[in-house]
Amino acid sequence: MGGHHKPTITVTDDDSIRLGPGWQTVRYIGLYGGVSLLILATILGVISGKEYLYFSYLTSFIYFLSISLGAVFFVPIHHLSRAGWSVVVRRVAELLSQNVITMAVLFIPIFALVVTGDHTLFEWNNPALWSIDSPEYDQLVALKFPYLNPVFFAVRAFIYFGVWIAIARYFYLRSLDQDSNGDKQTTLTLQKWSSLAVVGFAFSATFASFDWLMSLDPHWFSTIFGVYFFAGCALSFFAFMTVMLFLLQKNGTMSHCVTREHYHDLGKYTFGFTLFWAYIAFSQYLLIWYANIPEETGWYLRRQSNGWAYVAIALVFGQFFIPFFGVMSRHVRRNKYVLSGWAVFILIMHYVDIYYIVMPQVAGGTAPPTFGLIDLCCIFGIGGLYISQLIWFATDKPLVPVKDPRLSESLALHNH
């Protein structure tokens, strides 16, 4: 990332790297506000039709899950690459990864729908599609029954969350132990296990995207979809962490630890994954368009009808062209105010991306874009709980790994 000079500052475990008391107010606002908004969304869904509620809830769930999955990926990659620059910001990533536990709890409504036989959200869960004697029999869905069935779906969900929680907790707890004992061997141990963690993450995140997003249309398939989902996870994570660090510093936390050099590197990754997301999105579209196979093109045709083409165009510009030129400049990446503004914009467009994947499946793929109050209640409801639990995980914990052997290197980061 650049050269280094002797560190001019040190970090001690004091209140300057811990959350101030004001954050507890934010925590309770997020907790009670989030629960209230989800209750309101449920009431509105019962009144206006539960189908839209289910899809909207899934959209917001995947959105916040993707941010934490980006963190679950980043932490072991940090250790695997023996990165020095990111030591100062790693604890924030570790805390973000802990929220996969929160998302496991918020997955319960989706889990309950599937195991109780409801097929509003996942069409393949309708037994009539599997039975050869049924007038609704669908041969393609029936052929996928060994994989797409409620029991195996539930088992896989347990495996996914088990892998993510195991990775998140292991790296986080060992990191906290090192804060106490300063054992350099901990760094080597985490480095040793990081390769296995990355492989476990890659398989679990890929198949989770197949189960919870791609199977919304059980006729459609794309072998590149898992990479597409991962690109969104990584991009949203770097944007979210940039905003988090900015807000922490605005409130006097980590103000001397995270410098413009760290923002510069976060901006590089944000820029890089903006390109990567666009490359994968275009590759997926191009291959399906070129092959012109009916089972594959239907997914995109649905998203070019009933007003969804405007959302697709918004993604092309809002998720790629605009942030591409916005974050390209070195001066932007080294200005935390401007970079944080772009990060917020990218996070908004990431929601549009998930919305574009999920919501066209409403009403059998005939519904136009109708963003409304239920969507707002779901996004801010789940978001409130997400932020509340994030603060809970961070309470009374140093936000910098104070005894990591590479901390001085990170503090002295300098980009040429």
Partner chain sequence: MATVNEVIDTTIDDPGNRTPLVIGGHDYGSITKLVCRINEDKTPIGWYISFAVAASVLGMFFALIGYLVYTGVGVWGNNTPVYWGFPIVNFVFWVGIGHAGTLISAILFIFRQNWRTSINRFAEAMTIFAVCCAGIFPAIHIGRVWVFYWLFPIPSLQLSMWPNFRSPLLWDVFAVSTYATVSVIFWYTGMIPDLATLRDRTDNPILRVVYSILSLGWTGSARAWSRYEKAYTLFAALAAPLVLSVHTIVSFDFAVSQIPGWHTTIFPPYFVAGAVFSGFGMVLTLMVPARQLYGLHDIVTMRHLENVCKILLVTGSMVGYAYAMEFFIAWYGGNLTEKFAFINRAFGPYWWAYFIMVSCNVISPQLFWFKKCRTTPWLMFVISIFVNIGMWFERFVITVTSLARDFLPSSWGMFHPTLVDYGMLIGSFGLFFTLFLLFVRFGPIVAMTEVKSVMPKPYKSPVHDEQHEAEPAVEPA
The other form holds:
Amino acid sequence: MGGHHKPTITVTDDDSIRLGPGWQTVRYIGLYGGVSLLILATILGVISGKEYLYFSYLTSFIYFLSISLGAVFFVPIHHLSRAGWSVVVRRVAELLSQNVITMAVLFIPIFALVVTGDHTLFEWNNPALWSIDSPEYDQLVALKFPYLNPVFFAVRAFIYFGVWIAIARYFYLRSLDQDSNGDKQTTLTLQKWSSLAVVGFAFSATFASFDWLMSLDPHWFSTIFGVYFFAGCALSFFAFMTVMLFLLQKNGTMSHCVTREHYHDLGKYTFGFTLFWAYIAFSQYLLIWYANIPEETGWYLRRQSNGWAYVAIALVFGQFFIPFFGVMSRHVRRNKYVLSGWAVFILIMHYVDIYYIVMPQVAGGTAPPTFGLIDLCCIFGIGGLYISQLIWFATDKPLVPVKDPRLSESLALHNH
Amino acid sequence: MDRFLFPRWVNKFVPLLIGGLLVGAAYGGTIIFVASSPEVINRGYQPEQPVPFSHKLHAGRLKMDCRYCHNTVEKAPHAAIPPTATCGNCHTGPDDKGALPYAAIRTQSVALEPIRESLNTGESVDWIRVHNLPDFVFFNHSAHVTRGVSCVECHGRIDKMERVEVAKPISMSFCLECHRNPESHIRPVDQVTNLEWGMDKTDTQKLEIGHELVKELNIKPSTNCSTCHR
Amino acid sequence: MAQDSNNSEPKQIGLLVQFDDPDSLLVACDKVRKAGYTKTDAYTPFPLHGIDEALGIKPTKLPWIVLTLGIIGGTVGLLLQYTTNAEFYPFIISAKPRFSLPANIPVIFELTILHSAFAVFFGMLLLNKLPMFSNPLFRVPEFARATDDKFFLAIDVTDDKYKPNKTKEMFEGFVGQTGVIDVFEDPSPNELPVVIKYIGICLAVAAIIPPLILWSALNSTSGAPRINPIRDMDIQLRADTQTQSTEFQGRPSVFPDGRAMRPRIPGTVARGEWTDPVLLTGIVPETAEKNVIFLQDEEPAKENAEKPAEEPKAEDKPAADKPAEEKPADAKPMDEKPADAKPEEAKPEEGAAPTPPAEPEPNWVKFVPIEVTSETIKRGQNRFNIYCSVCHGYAGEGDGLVSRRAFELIDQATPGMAWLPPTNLHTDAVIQQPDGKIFHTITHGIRKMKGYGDQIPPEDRWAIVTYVRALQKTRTGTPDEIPAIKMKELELKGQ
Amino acid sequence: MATVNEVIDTTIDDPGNRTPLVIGGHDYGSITKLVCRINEDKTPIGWYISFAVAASVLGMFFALIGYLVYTGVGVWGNNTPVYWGFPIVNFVFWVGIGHAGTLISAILFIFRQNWRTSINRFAEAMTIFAVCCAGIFPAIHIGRVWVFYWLFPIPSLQLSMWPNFRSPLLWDVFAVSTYATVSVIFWYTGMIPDLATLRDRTDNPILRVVYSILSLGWTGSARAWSRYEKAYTLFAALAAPLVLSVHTIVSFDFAVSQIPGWHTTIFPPYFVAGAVFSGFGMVLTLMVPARQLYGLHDIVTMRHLENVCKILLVTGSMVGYAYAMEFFIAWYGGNLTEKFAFINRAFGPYWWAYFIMVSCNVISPQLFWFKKCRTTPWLMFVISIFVNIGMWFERFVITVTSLARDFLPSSWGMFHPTLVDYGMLIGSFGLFFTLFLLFVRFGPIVAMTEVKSVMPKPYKSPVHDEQHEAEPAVEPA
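Same protein, the form predicted together with the partner chain this time rather than the form predicted on its own?
Let's see the whole complex now, leading with the same chain.
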């Protein structure tokens, strides 16, 4: 938008920018449903083998965490780039980012597992692998002991959540402050801190992905893995935002201030990150496939045998080709119904993506892909809690930063 | 306003020019493509030899076997250009006393003078090599001749040439064609020097024979670079 | 404003109105569209947003062109790699399959982009009808600022709604207009200059020449060697078989005498090439102590000799040339030890008749000193047909094609003919010769025949001897010499 | 014409109001004059001097290429085991520089960063000239330059042979040539309206014919603009992934192999970030003096420079992130040769190159955290030079240290560049600057039309009230 467009537009009075009361019902359904589903999952896990439960829980946990991490990244980037178009949707992103707190709570089971020395989930947590006298001694794991040990793992988890919660809370609370006092200086202050926040996010998200995903196979390594994880975070975040805005508008919230122009932009980002994800995923695959070094290809080999090849192909098409052609058209991106449909599709594929990273490690990589009640319980259990907490955060808060100095620019957004 | 303005016809001329350039590019490409083809470049070398040796007479009419002269062809990579001594089997001249020690044909022929001189002096006749591969290509005659690849495959109907010329487009693609489909290019090993073999057979029959021979002789031509470029 | 030319009735083709600011133009455009004009256009120094709606310009088809060409580009990339690497030039390298998608994606991607970009560029030009160098608007002096800071709205006189005065009035009434200008037709010639046509014809005619040259090159021979534009490594610094090592690229030759390789030193035997002298001479050395002498080659080695030249003992040589010697030898001592698989030419087992040699005669080998099988005889036949049949004829009757040709020439009174009829191998004289003697003849020649020792390796010479014997047997043999089992086979065949 | 030195500090942020992208109270006409002046006024003596220097360096470059072609690649220091010496380093260096232009025109366009309009033309030209320099090195590195065409899939009946499409070096051929082609037509498409402006302003008949032909008869018709803008958007959409792919594929040249220090999966995005970093470094190197010399302060404001500095900071930090990841994974992966390769980079015989690289690439741009540094032209010029040096050394470190110390200690060796190596490195700058100076002299170095479309409205419109009608209202989705 050029500097010569300066219409002053504000959120009109007849536009509701707060959650309707109906959402509270959803909140409680989510909360109680979520808790009971998780309990059900635990029971099922105890019956059918806890290893599958752990992996399934981790998959769902990472899935929802990645959406919130996308938000933790988006909010500072919004400030850093002095973006205008996204002001109107920024509060929704801020609320999403609050859910890292929820995810921190949901991390406790995993944390507990590692700290108590359980090694069903993280193979490296087995002391037999480190001690040179043991018959199971694994030199590579022993080499990595300074990094892959339960204490340092726990410390790092604290740091990651600390960084994320700090970023999420700081930007959210200052933004809420601005809602009441309308201080322009707030925008400048947030812009200043955003750069540090992005740096902090980059390293914490990278190492979190190393800790929680890459170290599932303690032999495997890939320098690009952090970027790969980040691509998934951003993609799922934009898709989730689209769906959320659609649902909010469907229930009469923000119906005037969020226009098809904003959907267009969200669509562009969804499209862009679909490409970016494919680019990173392809780069990682190609380099490992081409060099064909056993310690690296093993990871992909496991994911191409025992029926996992179908999941891989599903990802290639579902996470790239189909949405690529689906969201390519400008007309699709400008139609919120169609775009939200695609966003849901992308969110499902993002689950498949995480599933493809985590689940092949079950039973040392010999298990074929399965999808059962435990998985469903984990997804909807964590998902229910995620949604209910999101509603809880959003209750009684304006869903648009009403006094942001760039709000009128965002409201007047016009793609050309 | 005295500024330069293009006249109206330029608007007609520009599409013509663009079309012409496109056609010209296609034309030029085709010409270069055809001109660089082995059929044009590699064939047709027919140098004049110091002695007008006629393969048509010797190999054709007199039905002398190729190996009578090129006698290393079955054992060596190189199909030797025969020493003058081989010519001397029939074309010796008088010895220093003027007597003719051996049975000989055309002892007074002017054309054969270089042969007699060579026999007397021991200096080689400077034959000009007709089929000459680049130095980075290694072709082994014995490997081919003893596996049923006839002389005619690469050299053409030498027995019909008064003066030898390069009759086949010997290029890498030419070699590869045969290495990829040996069936259609081989014949029974004892018929290798029979340049007329197969004239009475259809292509299908020859192909059948080829398939059998490939099996029988276990022919698996390699197309690896190092097969020819060592 | 008006055209300042003195052309006879310049034809008006349009009307222009000039604005100083874009907003006024947008309003005017809107009005013109609402008034129902369709053949309108605006000219601005930069793209104005909102003008598409104001003028009613429809969205362009360009994205569809680009998508189509992009898909074509990707397909071309895929097929290019598949056909070239998996079909035309199949080749396994670095353990990658002939065709593997991951490795082919980069090129597919690049070609998709390349084709799409061409589609964007040329599609845009084509849709805009560019390049168009001559435009009547360029004749309007004020219009030069359409690319600078002025904004124009134009209307074509062929528009249905166009009324000369009304339209002009409407234009003059626009808010913010700074001039209304008539646009006249370009008076310059519209016909292509003749010279261009002639150039075109000349080029077309000239285009016939290269194909003609190619055609003649295809159908003619040349004394000049193969054309190779890039002769990088065609000629390398090395000595090939039968080449001279003359000066090359300013470097001295390998050996002063110009040879690329050294001849063997006389009297030496290469490692692994020692052969039983009997095999090489056909003579049983009675005087065993003289064995070594035959190795000493008095003559310089012939070029490319691939074996030590086998010479008979020095004392034998003159004897061999004496015509008298060929008569004696009576018996036909064929020793066929392992005569299992024998065709009909098989000889019966027969005690080797000891031949008392004439005094000057060397001690000829009476039997072939190599293992004789049907393969040997076949080999002998093959070699015989190559080397001997040219004079002696395929049947050994001394009527080879070369001989016949020689007599033809003699009949034609060709000068310089010194030809004698070759020996008929079926004469008793030959039949009675010991094997060693025949071998010797092949090696060194006899009377007017030159020796073939340099051309034929000793094993082959012995094989020829066996074949000569077989040939002779076809004339002297009797049916009862055929083994019973072979006879049966022949009977079965109906012979 | 407005005064050039009107004091507006464009670097001060007012969140409610966007800083104007053009200052100095310009109107459309004065922008045209400001830019066309460079082409139309008398050429300054400084240009001639620079051109003479650049052209003589270029002459040396061509002479050296001639010498190389005549003699063979032995004139370089390339040896066993360092088969890839300066030529590849220079190639990757120049390709990297060639990333900024397309990035500015495409990716910043997609992100609606309108400040790009003042510098994009400039940067695109730089891109193309850098790609020219880059293209020369692989071409001469093949030794037999005259068979360069073998790299392209041209049918030949002689060999019936085709390039090996599984080789990353061939992908490079496709990537770089596609990139060069697309960049040129993208650049040219952007110039068409500006060339039309030059055409309409000049009275010199020769220049007029040249500009007429180059501008293809552009009139600025609204219908043409409509398609033109769509084309430009499409170009941007195509060029953005393309620009990523180019350096990605260059990184594949290294990363698909198994040489320690090369086979690292982060190479693709890391190379791209490095390329953008070096490209923007070069943009700054060229823009700071050009802005000064040609008085472009009103169009290329301090805000523009500050933005470039910020991009340098971001990409420099991304490169730093990649260095850190490489080091961490080299340890974490547990592969001894890999670990050694990285330790060797930092503390081996080429430690100096590594420390030049780190200090120039990661440390020096950190100065841009301070606003003072982002707004002081001479300082950013100095840092941009450091960035150029650092990025050259990055390629040197990657190429040479890994080759010099591979798996087998018995095959270790050192690389000693020859005078020809140095000469060619310097010579390539001659080519770059010669082309660049020619462009500055004869081409429109600022995209006038684009600047006009993003500048503040210079006029009080007489139909202001009616404007809202024409402007489509914000429509609810």
